[in-house]
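The form predicted alone is given below as one chain in structure tokens.
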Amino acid sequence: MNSTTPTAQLAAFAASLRFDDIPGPVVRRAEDLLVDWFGSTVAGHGSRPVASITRFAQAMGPQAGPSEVIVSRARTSPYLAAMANAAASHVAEQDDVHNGSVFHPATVVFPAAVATAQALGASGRELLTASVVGYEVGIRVGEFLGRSHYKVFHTTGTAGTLAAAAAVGHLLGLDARQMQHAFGSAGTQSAGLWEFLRTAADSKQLHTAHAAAAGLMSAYLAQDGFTGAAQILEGPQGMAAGMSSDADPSRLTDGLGTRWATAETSFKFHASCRHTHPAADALLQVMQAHRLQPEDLDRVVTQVHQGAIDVLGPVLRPATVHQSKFSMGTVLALVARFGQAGLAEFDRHFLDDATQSLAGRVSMELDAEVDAAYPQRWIGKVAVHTLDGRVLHGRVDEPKGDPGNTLSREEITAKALRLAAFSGGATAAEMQAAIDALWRIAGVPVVGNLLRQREVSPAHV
């Protein structure tokens, strides 16, 4: 293998990173992201698509195993636990996002890494290191694939497969050559298309389930000597060739070991597609500054980037709660009515007449400034037309949850507790105990259960 290619350099970094190489603030951010992911995973309890994937995993796998299925409190193989937990953490639309890569790292990295760490008896430091590896690799692959890729492909399903492979490969102790083989196997399995949004299909949870499980499998296969394409990313018949028209190989090695993309990752405040958040925050700004009520609004025009139009545009009349989270009109209507678009607001009010009426008066327009800044910056701009004839403008340069407007540990904890309370996936006491333990994960000698085990019927996952 040529050790100088971008894929080889990325693989060498993934194989060689050590805990002591990671700056303290980045370790702290990894802990924050882990707790945030755990809350989103528990929030998947009771979701129909998550229940389907979880039942499949439990039917296909051993009835007992080393790795935890969080929503069912069952135990199974690392492969199937990663699959189930990845599905669970990507349904509430509260998992993290990296702006520049338009990629949700947590939902593919942590399910694979936690399941493997539990199977291996790895330490908390080893889990955190592997997770940072997964973030750094997945984010760079997403950036490499570019905006053209995201127009058709769900980057979390594609780049996410390599992110999971990197995290698991690090836990398995793969060397640089083996890691490159793992990347090759992961890349050839990368998948995930946006077409599902048009018909409110369940595919988004399948994307993350497949990415986490396939990435894990790729790493285990590489450990066993299985080979993969050496240049699966930038090769003439690799991922970029088939999935992108603006791929930039320099992004694969950008600042390896000096630029910590993990710390650039944003948290999600609203329980909706991240493309809606900048406009939602800008609308809230206008309504609070001018003391507006929903009944004062005539129409709202959002100035957005092309990626928002590509993803949100196909959702015209949302038929399900999950599909409504990809409707700019629905999200802004809920924000105007309740001051936030959380799980309860979607679940109880997305089909209300008041929500539907206001949603129909929200439109998106491509804005040159917003589009030029994307994806590095997600600017929110709105023009609010009131019934008394005013046009009020709002602008947000860093939506709530971005690194410059981030969530505190208290806010992350409160968010996780809210998610668990909504889903019923854990009691407040169970959730608080689990969160307290996760904040101390770096000092844990062996990663065990994240939630206390108790009997839960598979029919109620």
Given for the second form:
Number of protein chains: 2
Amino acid sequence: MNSTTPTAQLAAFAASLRFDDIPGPVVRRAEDLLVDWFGSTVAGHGSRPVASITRFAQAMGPQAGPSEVIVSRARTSPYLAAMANAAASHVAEQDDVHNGSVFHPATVVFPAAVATAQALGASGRELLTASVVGYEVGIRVGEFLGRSHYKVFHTTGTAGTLAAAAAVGHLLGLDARQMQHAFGSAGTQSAGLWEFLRTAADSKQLHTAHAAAAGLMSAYLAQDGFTGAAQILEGPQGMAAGMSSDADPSRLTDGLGTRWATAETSFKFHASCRHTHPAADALLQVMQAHRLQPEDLDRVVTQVHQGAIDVLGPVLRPATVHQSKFSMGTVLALVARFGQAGLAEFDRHFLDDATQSLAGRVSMELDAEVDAAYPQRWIGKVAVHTLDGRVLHGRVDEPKGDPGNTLSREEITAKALRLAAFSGGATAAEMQAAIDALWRIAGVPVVGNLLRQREVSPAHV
Amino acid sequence: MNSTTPTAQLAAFAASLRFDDIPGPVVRRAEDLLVDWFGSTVAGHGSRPVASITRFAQAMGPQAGPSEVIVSRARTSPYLAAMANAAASHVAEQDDVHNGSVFHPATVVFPAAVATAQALGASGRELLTASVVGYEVGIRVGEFLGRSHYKVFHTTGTAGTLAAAAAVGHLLGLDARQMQHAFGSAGTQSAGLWEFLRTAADSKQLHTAHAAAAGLMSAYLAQDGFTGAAQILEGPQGMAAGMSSDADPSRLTDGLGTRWATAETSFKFHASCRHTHPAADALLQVMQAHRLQPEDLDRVVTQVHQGAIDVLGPVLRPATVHQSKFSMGTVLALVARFGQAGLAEFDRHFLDDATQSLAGRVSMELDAEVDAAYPQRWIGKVAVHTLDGRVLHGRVDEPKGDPGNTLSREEITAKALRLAAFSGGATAAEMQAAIDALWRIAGVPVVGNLLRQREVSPAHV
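Got the form predicted alone; could you also share the form predicted together with another copy of the chain?
First the chain shown before, then all remaining chains and molecules of the complex.
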């Protein structure tokens, strides 16, 4: 294999990164992202599609094993635990996102990395290092695949297989050549189409489950000598050839070891598709600045990038809570009514007459400046038309949760506690204990259960 | 969901087909294909990539279960058994192929269907009906995706998820609506890129393993209420939108219930990529008609369709036995030297000086007639230049194994026995007993192990 190809360089980086190579602030950010992911995973408790995938994983896997299924408190093999946890952590639409790649790293990287770390008895430092590897690889693959890819493919599902393979491969100690084979096996299993949005189907959870599991499998196979394509990303019959028309191989190796894409990742504040956040924050800005009430609004024009129109445009009359998170109108109506669009607002109010009425008066139009800045910057611009005839303009350059407008550790902890309280996946005390332990993960010699096994009284056994 | 869309119609057909709807000759052909697949699966015994996937499946799954892993004689859950058996049945390049769709149905349909039938205790008739459903669906999806798809994607991996989901969904008793959901989940996991051929990597086994397992998962999830896109095939962000530029939705419903694509499937005679077979048979014809010896040949020009050039063209100097099966030169050299290109000829002679010398004098050129007929008909044309200055033309309109030039049950049995003898995956007596039982599958009330568990003497326990 030619070590000068972009895929080979990326594989070599993934195999060789050491904890001490990672700047302290990037390690701290990785811890933030891990805690944030954990909250999103517990939030998947009680979700019907997550329960289906979890039941399947547990039925097809062993009834005991080294790896934790977080929503059910069961244990199984790392492959099936990764599958179940990846399904769980994406459903609340509260997991992190990297703007430039339009890729959600946490939900594919951490499930695979945590399940493997538990199976291997890896240390917290090893888990963090492997997770950074997964982020750095997955984000670059997402950037490489480009905007044309995202029009049809769910990048988190496709780039996600590579991200998971990189993280697991690092934990397994793959050398550069084996890592390149793992990439080959992961990329040739890359999948995930946006078509499901049109009928509000459950596929988003399947995409993350698939990516984490297929990526983990690819790394384990590579450790066993199984080979993959040398240039699965940029080769003439590789991922870009099949699934992109604007792929840029230079993105695969952009700043490896000096630019830390992990730290560019944004936290989600609203519980909706990230494409709605810039406009939501811009609307909030206008309403706060002008002390508007929802009753004051005539209509809202959001000025957006093409990707928002591609993803959100087909969602005209959301039929489910999950689909409503992809409705620009619903998100803005909830924000106008409640000052935020969190899990509780969606669950209780997405079908309210007041929500639907306002949602129907929200429109999207393509904005040249916003579109040109995307995906590096997600600018939010709105024109708010009030019933008394004013047109008020709002603008945010970094929506809440972006690196320049990030969440504090207190905010991350509070968000995770809210998510657990909403789903009922853990008690406040259990969550607080688990989060406290996760903030100290870098010092843990062996990664164990993240969530304490439930105390079962003899009467319940 | 709109029952008039092609996907909905295909799903309704898949859900509703009954054994008595299938013409007797099609049932008989399905039995032929099942026995032929079984031979190919046993042929996977001892293959390094198959062993890797089997080890992974067994390590990640339960150590006992209702479904048989044929190459290892182990038992596990249906999901992981399907994964392992699908890897096994494609490696010898002796499994069946449907010409028009360039799709290998057996290696994705039977592993999923047999594993599920064993788990459910289904009857032989139910297994055969479900298998026909898998063939009819997978072949039409392959035809739908078209030639542009096949340039980059391995159709057996991509259409294979749908084929496996259809077969398993039928065994699970899904109704039309659930079947459509299963299709949605299967299609959004469709994957498989040809890039691996360039470096002779192991991905082909991963593609079939992935397709069978992902398809099975999709059907089980649908039974549990998990939803998928309504129009995963032809929708604006579906498979065709992402992975084809010449998709034809009319192919999805072509002759449903009257045209039996199952019976159009070809058996492989040579142990190589099907794209080499027409030219191999045409060369054999010339050599037999003119009583030529390999020493008489100066060079051979094969006149082929574009798909052969796309798949075989990159393989210039095959480095492995498996890669040599994708080398037109190697295949024709073996055929010229030995009268056939079977597993033994590849294994022992692909690197011989005589093979390599002749292989280097075989070329491919695009032929307008052959290309226009493809993929419905795989015409073989060669121009043989002899050392004494003659140019002799050979032509076959149906290579050996095609429906009009098919294998008898005796030939299918003999082929399966040869494959088992070559791999050592079963003794001749074990194979004969298993094949005898498979020929009677339609009368079996409960599908059990295909291969008898090995008798283990107490000393070996």
